[in-house]
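Take a look at this single chain, the form predicted alone, given in structure tokens.
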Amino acid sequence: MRARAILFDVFGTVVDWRGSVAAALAATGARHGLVADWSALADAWRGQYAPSMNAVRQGRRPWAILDDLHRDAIVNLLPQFGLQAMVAEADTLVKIWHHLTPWPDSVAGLRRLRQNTVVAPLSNGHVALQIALARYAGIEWDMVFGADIYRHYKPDSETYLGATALLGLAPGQVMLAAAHNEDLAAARALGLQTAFISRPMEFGSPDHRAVPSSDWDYVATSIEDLADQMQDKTATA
């Protein structure tokens, strides 16, 4: 069955988090004319992600967006880094997460696949910060989906589920595109179809997590490729 809707995970997938979040901070910090690892700083943002989230998810936390927490998270690693003098422009650097470098292929290729099918967000991100990092990338999806939403945050089956729902379709008419095979395990588990992006350099050089680790409906080595292989297998039914 071809999908009738990709639903895409966009921090990595769609979008170059850690090259953006890194040039990003660099530039914040020339202006106070510090020097740091940027790119260890990214990394280390970037790992509160998921302990954060879980956090939520296993109601530690209340709700909160994923603003609250980036914030959260980047005022406590500034001083491991020397970075005090950052403390005050927290609000401003969690903005960086809003306006982050699409991959070469990505606008091209959801342009295409948005031809015949419905091609839309499903990032733990919120809805501002998906519209802005959207009209930011230059990007153009069918619907925004934010965790906000549901008040979810993957992989709790609210969010895949409460997606194909709202566009009217059952889980096996839509499909998730992700570079994380975790993030596919849970779609599948519920029903969806599956799409591995590749992402080598999503970390700054390749390792394991480029690599499928099963037997998904779709393995591409970027958007453009996944629109290639969806119009020769339409093609050829």
Contents of the next structure:
2 protein chains.
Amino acid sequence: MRARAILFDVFGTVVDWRGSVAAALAATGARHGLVADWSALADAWRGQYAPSMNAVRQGRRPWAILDDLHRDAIVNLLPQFGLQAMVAEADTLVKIWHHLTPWPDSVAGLRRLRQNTVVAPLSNGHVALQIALARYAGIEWDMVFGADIYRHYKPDSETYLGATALLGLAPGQVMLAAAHNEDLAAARALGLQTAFISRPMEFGSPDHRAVPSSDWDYVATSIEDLADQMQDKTATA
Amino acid sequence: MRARAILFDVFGTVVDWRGSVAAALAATGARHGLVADWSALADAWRGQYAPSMNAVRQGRRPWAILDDLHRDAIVNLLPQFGLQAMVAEADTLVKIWHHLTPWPDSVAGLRRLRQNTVVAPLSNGHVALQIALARYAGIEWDMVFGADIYRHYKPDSETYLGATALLGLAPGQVMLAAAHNEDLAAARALGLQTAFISRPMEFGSPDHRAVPSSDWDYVATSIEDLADQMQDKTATA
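Next, give the form predicted together with another copy of the chain, keeping in mind that what was shown is the form predicted alone.
So here's everything in the complex, that chain up top.
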């Protein structure tokens, strides 16, 4: 059965967080006359993403939006990269994650999918971040699901099932599209359909993470490819 | 200070519920060979709107989405209008409220406002209803705030402040736009800016409800007029 709604992971699946964050860090550094391995800093920043959310998910830290988690992480990392001078700009740096560049196929692919299907982000970003990101990237969503709606981070079931309930749909009527196998595994365990979007450049160079680890309902090389495949399936159904 | 986000009441402010509901009821009735005062039935249906939500707001009824409240109301009303034969179609009739026609200025006005400001509905409709309505009417929102996100109906403070918090804004940075004085009064009491959109035909003919009852921050004759006024204010600021 064709999904009535498709929920998209955003960071890595729809937008190139690594390239965008590294470029924005470099631009800020340049204003300070600072040189560093900006991609390594972007990676290190992203490296604290899962641990910081796990602290919330496991109750070791009270609810906090991604801006706050990002802020703590960058304040911690800047001195390690010899960038103490940029700590005063932490609030500005956090906003880098509100303005990330979409992969070349994202905007057109999402527009095509939306012609027949409700399309929305299901992100660990909060609603305000996702609104800013969509406006910056030129993405039109039907709805924005942010982690602060349910005060849970993926892969907590409250996120997938919370969005599904707000859509008025059963889990089997909803598909998660993501570049991350573990996100899809959590969604499938709850009954959602799954689409793997391979993003080999998410982490700078291809590795095992860009390879599907299971027989996901769709395996696509881009969001446009997913739109193609769903169109073919509808045409032959 | 210019509002960073504008929240719109939907039923009556953005869409013509009365004309749309009466026309859809008439079309269903015609299929049954039934004749009735369809506008009066639409009015009666809408007449149960506030009382049914008040039952939820006051704890006399557990949380229920507007579809469920609408269903109970129409099942109750049809026999009173000699339309017992249509009770079996209650589930279809409820969906009439998912497909309402916007006022002529709504789509263009919202598009203009969105160029500079986050724009979202703040409706007592649920998220799924609002998504369907926006797709039907051709409205692009930045976010959809439905009553089921907070499980509260306006004018409960949880709705206005819940949306404001998810936007990451202070109440004073957000404006409510509505055709209903009491909705604006509740928003103003919480610190939101206010815009009254006069909709004299909402109830079929102009009456006192289309007249502003207070010195709202903006008083406009349409959403395009609101866009004009905000543009003028920015230009002269």
